[in-house]
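Let's start with one chain on its own, the form predicted alone, as structure tokens.
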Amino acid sequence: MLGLEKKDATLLLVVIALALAAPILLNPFPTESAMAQFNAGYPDLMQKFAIYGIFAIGFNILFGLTGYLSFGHAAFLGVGSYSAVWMFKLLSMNVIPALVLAVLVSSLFALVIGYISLRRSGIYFSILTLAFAQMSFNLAYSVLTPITNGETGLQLSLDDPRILGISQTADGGIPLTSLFGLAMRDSVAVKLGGWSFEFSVGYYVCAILMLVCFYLAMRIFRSPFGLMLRAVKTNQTRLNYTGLNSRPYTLAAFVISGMYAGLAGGLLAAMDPLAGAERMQWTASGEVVLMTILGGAGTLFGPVLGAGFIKYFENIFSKINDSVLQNWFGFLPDGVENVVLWVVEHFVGPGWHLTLGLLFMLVVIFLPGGLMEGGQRIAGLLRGKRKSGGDGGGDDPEYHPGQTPHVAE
């Protein structure tokens, strides 16, 4: 199917099913239940899952295949956002031209930065990309204020000279971003019993683009080009001794990765037409590194899983406040309740980073291959139990306790 082997085609079908059914799967608890706050099936959060999934997939093409660790990928995310907003201001509120411009500008920007940074490898490459990202952040924040609007951020206004659209609606408001007449904010709510499911145009636009990006990444992983990138990661010096120049391959991977980041930035602007310099900070670059490593660098689905994991913690755990905790532990005696609240409140709400940090430490220590390795181990154990239950004993030949399993891609 689509030029993929059976295993890859099956994985793609699973990802498609998960993406399309996300509004249902991410709302497991009834709307009025106490656990409803853990539901993640609302449009804004699902859009972040898909957008940052694209960002992480693109970063994984560079880091997962070549081993080049970039600390400056947020620069392309920010450039994509600025480009998209300018297209909304000057041409049309249709998201297609904005996304095209975001990808083109970010690819050119990545070509320049990659051409310079890839002259070095290892930690020197990482420092160079970080330096370029911080330069971009400071330029957007100060020197390029006429283009970026500085610390206020670039946003739409009622006097934008929009060539192929209206500058303001009949009621005097700013037009909404749309896809051929379908507003990105449009959604349909479906109620079934105690559950409420919301199907958003914006989410499905992001999800379809994520699926396209996932498919393209899959083809890159299985192509001769992807094999060359793996060779670079394995031993670039030995590869160069064979007479092959690896720099064009690494530069191509860097540009492709930058294009993915630019697309993600354009989608962020399409969902909320605002671009600020904070999207280019080093913290945003570090976030995509965490997503990729947490999910499983070098795997296909791992970066998407890592992106969803981190964004879930950021948007769900950070909203758990003292009143919610009191509802949870109100049945305890007063003294015990106060102690429990004092302990737990450090791991939720503003302290959600502490929980994420601990989980990241556990994953790095016990699951070097990320969450995908954890899933692989669980699957191996389940296969071993089924086999021992069916024939009276025996180990799974693909997994043995104490042996680190191969991380599936």
Second form
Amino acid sequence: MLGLEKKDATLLLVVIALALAAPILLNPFPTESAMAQFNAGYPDLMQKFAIYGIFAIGFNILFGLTGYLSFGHAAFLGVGSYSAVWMFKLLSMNVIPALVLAVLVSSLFALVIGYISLRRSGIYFSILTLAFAQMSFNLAYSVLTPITNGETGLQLSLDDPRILGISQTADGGIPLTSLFGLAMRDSVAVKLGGWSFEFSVGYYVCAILMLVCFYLAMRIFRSPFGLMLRAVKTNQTRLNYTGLNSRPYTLAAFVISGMYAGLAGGLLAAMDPLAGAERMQWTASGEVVLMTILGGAGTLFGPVLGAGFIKYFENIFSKINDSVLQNWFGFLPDGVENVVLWVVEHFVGPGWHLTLGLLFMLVVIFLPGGLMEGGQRIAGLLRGKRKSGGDGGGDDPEYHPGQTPHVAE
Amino acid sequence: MGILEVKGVNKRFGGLQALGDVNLSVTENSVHAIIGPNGAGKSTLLNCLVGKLIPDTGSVMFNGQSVLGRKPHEINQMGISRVFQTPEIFGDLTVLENVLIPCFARRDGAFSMHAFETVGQERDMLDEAMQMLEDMNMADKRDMHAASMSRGDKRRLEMAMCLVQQPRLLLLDEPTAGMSRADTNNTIELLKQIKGKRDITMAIIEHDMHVVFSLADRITVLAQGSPLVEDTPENIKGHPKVREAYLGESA
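Form predicted in complex with the partner chain structure, per the form predicted alone context:
What follows is the whole complex; the chain from before opens it.
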């Protein structure tokens, strides 16, 4: 199917099914139940899953395949957002031209930054990309204020020209971002028993683009080009002495991943038309590294999983506050309750980073292949019960025996 | 006129004259060995041939074209493949993938964006790679993780990767360094087989006299960065200057 081998086609179908049914799958608890706060099936969060999924899939093409660890990919995310917002201001509120411009501008940025940074490898490459990203951040934050609107961030206003659209709606508001008239914010809520499912236009636009990106990444992974990228990671000396020039390969991977990041940034702006410099900060660059490693660098689905995990923690764990905790542990005797509350409150709410950090440490120490490796081990155990003697990996193309260094030497 | 012509090559590292006026001519379809004691400049000379080092003066012509100033991948595309002292292979990839990469390099050149075909659809390339693995008696290891193989197999794989490119000149940098006598003999056999099956020119840098005398058609002896003698193995064996270089003046 679609030029994919059977195993990949199955994975693609599973991912398509998951993405399309996400509004239902992520809302397993009835609206009125106490567990409803763990539901992730609301448009705002699901959009983030899909958008950061795109970001991480693209990052993985660079990091997972070539081993070049970029610490500046948030710059492309930010550039994508600014480009998209400018398109909304100048041309129209349709998301298509905005996304096209976001991808184009970020690819140009990636070409320049990649061309310079890829003169070095390993830690020096990482530092160069970090330096570029911080420069971009500072440019956006102060120097280029006329373009980026500095620390306030770039926003839409009522007197924007919008040549192909309208400056303001009939009732004097700012028009909404849309896809040929279908507003991103539109949604249909379906009530079913105690459950309520919300199907939003914005989410499905993000999800479909994420699926396209996933499919393209799959093709790259399985192509001769992808093979060369993996060869870059394992032995550049041999690659050069085999008549291959590693520089254009790494640059191509860098630009492709920059375009993915630009698309993600453009989508962020399409869902919520504003762009701020903080989107380019180094913490945002670090986040995509965490997502990729947490999910499993070099695997196809890992980065999407990692992105989902981190965004889920960020949005759900951070919302658990003291009164919620008191509800949960109210049945305990007072003294015990206070102790338990004191311990747990550090791991939720604003302390969600602590939980994430612990999770990340556990994964890196015990599952160097990320959550995907965990999944494979469980699958291997289950399979091992049925036909004993199998060695876990078997014929799985994703199975990498031994530990491979994450960073290109 | 040989396929590889080295003329008047000098290379200096600070105060050390690593190569002094080296002249060398490798005839097509012959096996030319370059021997010499430690520090004689064998590796420096080899690195000048593959683009890793650029000589201070002199010329290196391959097949009528200068290789000086070209990058390693460009020199490889001209038809020179290199086997390293410790096998350089793609450890994280499978054996078959290791051999596929040089196949693609020969067909598509130094860079190509075949990002939308799957490797599995490239029947010609797969057939070619499999044929090479069969020639090297490695077909059963095709799906093995290359890093998990024995050292002897890694050496075989590296040679397969070089040979599948059908190079005009194969450079071997101490192909038996650190090997047991049995492994050394296997390598000699392998190289003899390769030589018997196809037209290929080989230049071998070697320490081990046994290997050199079993394979070489011609031998150049380097000492202190300069060629001492160049002759057939029979004549080299008894040459007084060679004995002197290897065993010291008193011998």
